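As a starting point, one isolated chain is supplied in structure tokens, in the form predicted on its own.
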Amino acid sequence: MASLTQYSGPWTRREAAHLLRRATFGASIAEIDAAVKAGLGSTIKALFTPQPTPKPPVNTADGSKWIPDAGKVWTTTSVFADPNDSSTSTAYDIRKGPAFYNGITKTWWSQQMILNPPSIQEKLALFWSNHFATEMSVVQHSILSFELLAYFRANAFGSFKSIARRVTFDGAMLRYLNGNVNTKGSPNENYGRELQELFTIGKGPEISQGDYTTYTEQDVRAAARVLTGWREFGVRDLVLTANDLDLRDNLPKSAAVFPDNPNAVFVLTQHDTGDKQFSQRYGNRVIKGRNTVQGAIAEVDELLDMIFEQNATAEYLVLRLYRWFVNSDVNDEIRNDIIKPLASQLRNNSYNVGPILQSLLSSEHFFDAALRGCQLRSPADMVIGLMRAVPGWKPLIDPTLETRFYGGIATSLAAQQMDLNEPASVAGWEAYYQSPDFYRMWLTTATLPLRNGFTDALLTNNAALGRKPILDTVAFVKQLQGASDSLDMINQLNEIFFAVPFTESTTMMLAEEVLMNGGRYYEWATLWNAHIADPTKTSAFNAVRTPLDRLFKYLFRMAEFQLG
């Protein structure tokens, strides 16, 4: 029976690696061993410790700052927010276009994912960017997209309800789902629909035309009316210049700033002030229309309160989190024993996500052997995970080479169909919702060769590392205990890199057919001990490096390696 009881079984490298593989993007041998030594409870606590806020990305070509300071007002119509004040000015050059700066953000985020200490924060930021999906190439505003990402990272294990509220008024979302053209004369239903269908309560089975169990088409129309009049600052009826630094002093009389986010404004003349009638799915609730900015904010808050009062809203998010961190297969037992209890905990804890995830990731259910290896690794799990697992590499101290290196990571993710901040649609990446395939959608005839190409490239010289390989297989194996025993060495590599144990026959095959290229498994000890006895001897070094490179290349191409 699936159980949320705290796990009390064996706590070895295998269990620690499973937790770090799922809660983060993977870990090094040292990080896995540190988790084993610390124990499950302390490891969970460390994973949920907020990380320091990193410096925002700069244009590495010249070191110029293009992200405004927190809370500063900026415009899309000038290169500098304030040319006379270096403390608030930014060098966002509109001539370069959003694609240029979006690329900087993706490069920066790849670097954060790889270099930050083990934490669930980065993986949750990726979850939120997929859950409240926006596409940078559609938003077409690099600063807005970065600021939404920064919000997700800073509030990763905070309140789901608070995140939903911020996203509702967010400039990137207002652009992406047409909030900017949602007016009283012509309500646009895009966000009102996705707020319910994809972001909060979820779409249940269609009972009748326009009735989706949890909400109806009437509710979509009513929500759209509640949301009329909101704009992303700096578009259409708000055209400001570089000198219009204080939003509150330069708004048209018909507009007012949203207090919690200076990138959103409210235009009263475009707001539907009539009452909004919702369906029986929401108890036939009526949201009273208002004719002030505070009244309009209250209408949105009432809308969100109404949605978050429904049990289905908490269950929907827990289901999404479960499929992200545990397994796509959810049967009645899982719904009753895992999803519903966690949803109740979520509601009772003001919708804070951190506590329920700690319960889930430290549960007997999470460590069930049947759930290890049940996922097919996402591109981020594989690419970022390998980069985190392999220690010792470091780009040369050259901004151009460093940018090229981490930009190459982002490019590799995109090629494998996980373009950061560019999910496939407003529904996010198909691997997390498209039944019955789910994670299997990551692996295709197009993406498998790219995965293999990436892992092969770890073993080749890299210009950004001074023509050294990212993975020095000899140095890596030296971290293991008893590396002269080929069978034990392979078993340790299995613990670190693989979600499921090898059979004895597979281990023997890897030792004799791959590592020793047809020789006997015990012959490895002679080669390894000769290298250890004289590490400076080139012939002895090559005698172990060649078979180790062959072994690692084979390991990373195994079907079992794709499982997480």
Given for the second form:
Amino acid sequence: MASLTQYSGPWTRREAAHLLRRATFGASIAEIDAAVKAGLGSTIKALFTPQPTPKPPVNTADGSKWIPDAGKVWTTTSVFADPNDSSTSTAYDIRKGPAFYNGITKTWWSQQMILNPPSIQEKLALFWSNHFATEMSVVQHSILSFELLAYFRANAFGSFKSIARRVTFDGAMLRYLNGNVNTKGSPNENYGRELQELFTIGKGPEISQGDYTTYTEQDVRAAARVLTGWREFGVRDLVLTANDLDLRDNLPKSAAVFPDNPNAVFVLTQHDTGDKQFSQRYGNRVIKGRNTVQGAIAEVDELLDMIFEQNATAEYLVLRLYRWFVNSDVNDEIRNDIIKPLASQLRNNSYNVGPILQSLLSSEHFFDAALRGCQLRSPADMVIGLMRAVPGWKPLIDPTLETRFYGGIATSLAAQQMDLNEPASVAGWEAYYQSPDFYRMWLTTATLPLRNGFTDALLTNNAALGRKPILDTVAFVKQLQGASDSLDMINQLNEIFFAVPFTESTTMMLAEEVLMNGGRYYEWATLWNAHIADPTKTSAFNAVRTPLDRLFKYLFRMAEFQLG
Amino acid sequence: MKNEPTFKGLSRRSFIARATGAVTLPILFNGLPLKAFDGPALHDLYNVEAETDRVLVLVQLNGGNDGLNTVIPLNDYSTYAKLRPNIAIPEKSALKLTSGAGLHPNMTGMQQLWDEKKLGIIQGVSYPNPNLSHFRSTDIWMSASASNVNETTGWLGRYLNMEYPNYPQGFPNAAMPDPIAIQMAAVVGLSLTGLEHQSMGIALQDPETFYRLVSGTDAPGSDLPSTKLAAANITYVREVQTKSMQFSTVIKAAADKAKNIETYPAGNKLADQLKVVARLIAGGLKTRVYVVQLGGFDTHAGQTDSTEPTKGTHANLLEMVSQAMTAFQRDIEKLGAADRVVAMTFSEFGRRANSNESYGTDHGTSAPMFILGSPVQEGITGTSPDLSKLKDDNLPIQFDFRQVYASILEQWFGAKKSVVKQVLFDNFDTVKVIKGQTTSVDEAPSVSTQVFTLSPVAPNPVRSDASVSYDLRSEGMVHLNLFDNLGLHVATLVAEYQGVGSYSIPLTASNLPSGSYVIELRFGNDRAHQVMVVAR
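Having looked at the form predicted on its own, could you now put up the form predicted together with the partner chain?
Below is the whole assembly, all chains and molecules, this chain first.
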């Protein structure tokens, strides 16, 4: 039986690495060993400690600031001003366009994921950006997209309900799902539908036409009407309004700024003030139409209250989190023993996700040996995880080439089909919902060769690191104890990099056929000891470097390595 | 020859055969196995066209294409204009196909193909109890399931799996040395998921990169862990590894062999994919199905410009579709492959009949499908939507999309009705999608063995020259193939559309090793066989 009881079994590198692989993207030997020493409880606590807010990205071309200061209501004159006008403090250069700034965001985000201390916050920021999916290239507003991401990071283990509320009024989302054109004369159903189908209550089986068990087509239409009149503050596309210094002039005069969120405004004349009748799925609820801004906010809050009163909403989010952190297969046992108890815990904790994730990630079920390796690494697990696991390159980086270096990481992720904040659709990345393949969606004949290309490149000289490789295999192996024993070394590498143990025959094959290139496994000791005896001697260094490079290249190309 | 029949559309292949008076047969050198010479190298050696079976190119328009602004209902223009006053295409701008239907003004290429009788349109395609979710409806179209069934295999995957059982075990092999299906994307969609949930296709973006990246791959093989889930994942990744390696060489070779002749429009994502597809087809891949896609059809807002309804997002998309598909058709015509390629579009749903105030349309139900290619039955099947019969602002359904699938499987791939029933879980009435083919709603019975006879090979056994004779009492596509006793394909003797008459095909066997061979005549859904023995 799957159990949420706190895990109390062995606590070794293997268990610690498993936790860090899932809760973060991946960990270095030092971080794994620190977790082993600290124990499960303290490691969990550290992973859930809020991290300081990182500095927002600057224009990498000239170092200028383009994200307004936190807490400041940005105005069109200060942010979207002519960059040549020295009287303004921030310089969002409208001539460069959103693609330029979105690229900066992706580079910056890759850098955060690689450099920040081990924390579940980064992985949750990615989770939320996938759950409440927007595509930056569709939103076409780099500041709004960045601010939403910053919100996700800052509130990563906060309340699901608060996040849903923020997203409902968010400028990027109002753009993405056509809230901006949701008017009383012609309600646009896009957000009203996805709010229910994908973001909160989730779509159940369609038991009769238009009735999806959890909600109906009637509810889609009613929700769209509740949400009429909300607009993103700027509304017009930045590129199109290059000469409009005060975008507010373009808005109807009845527009009212929504007090809790500087990105949203309310246009009363576009709001449907009629009563909204929901289906029996929501107990035939009627949300009364109002004709003031405060009334309209109350209408949205009633809509969210109504959705969040349903058990299905908590269960849906827990299911999404379970697929993100644990496993794609959810049978009745998992539903009853894991999903439902966590869902009820979520409801009882004002929808705060931190506590339930702590329960899940320290449970017996999470550490169940049968579930190890049940995921395939996502591109972020693969790319970011590796960069974190082999941190020896960090001091070598040339600051003048840093942007290109981290930009390359973002490009690798995109090529492997995880373009940051550009999920495949509003449903997010297919690996987290597409049955029956799930994580297998990441790995195809098109993407697997790219992964091989990425890991091969770790071993080649990199211009940004002073022509040194990202992974110095000799230095890496020196961190291990007993590296002169090839079998022990391979087993340690397995604990660090792999979700499942090698069998004895695989370990032997790796030692003799790969590392020693046909020699015997014990001959490694002679080579290694000669290098340790005189680390400055080039021939002895090369004698260990070549076999180790060959071993690492092979390890990273093994099918086993793709397991997360 | 007995009676010289009149030939319809003499292909280059049959021209070579007739002009030289003998069929150019692949022959074996010094007992080297046929397999070693199969594939592009063999065809280079003998300067014959690649043997490729019929190809289906599936064009997916993601997001739900607005059918009413694609094929404009001129039969009831005033109701149309009333339903969508802010985005209606002006009546005089529509490219008139018939008195009742016209194409969007940006689809001039498709209009030309219509004039050349290479375009078929099936109106009002959807399914009972339509689902308005992008994801669910896409799954329904790809899996060909009823809307209340969650089917996890794909329609083409099931069909191809029946044609190629046990895949991927034993593949590639001499009979199918190439990927069975290719999706021009980073991932393979549900359409191609086979009966065992294996993907029957491979994902491919760019042949050159694909080759470069996989050519250095070792094939890691080692034993499996005892835990079931991990072992299944490892097995899966190894299959992907193996497939990437096996196919990289053949794909690169095919891509290198053929060059596009037609110029494709630049900056057109669909054209970029079709360009590679044309090269791979002409380069000799035996791949049966290609899947390409174009996104952006979810036009809730700004579907048209606010001032000019013939311009805007949707107009640009349709222009891309029309230009890309026209260039593709022209290219494969010039590359000599037009008789074996058919392309078909689909989208997860159409859009509402009425527009919204944001110059867009919300999710709807039925929409037209385009079927394009030289072998395609031209014309419009069904009628322009009856705008007086809307239900919740949605258009009525005229055809179930599974009727179209059944028609393609039967008429294009020659699948038997029993197979089609297994693939689609039910019997569906077919519509005419391929020229010269019958449908279940036609009066005439389906093609039977009575329509053609294949005479015994004479002389038999054969030492050097022989001839294969057959009679056709109905016109249609004829495939006459020679197989060895292992079932491996040795030569194509005929592959063309032929008229009623008696045919005698000369065959030079002097270079064939001794042994027994099988001659197969395939006509419509039926096949006939004769055994030939080569003895010296």
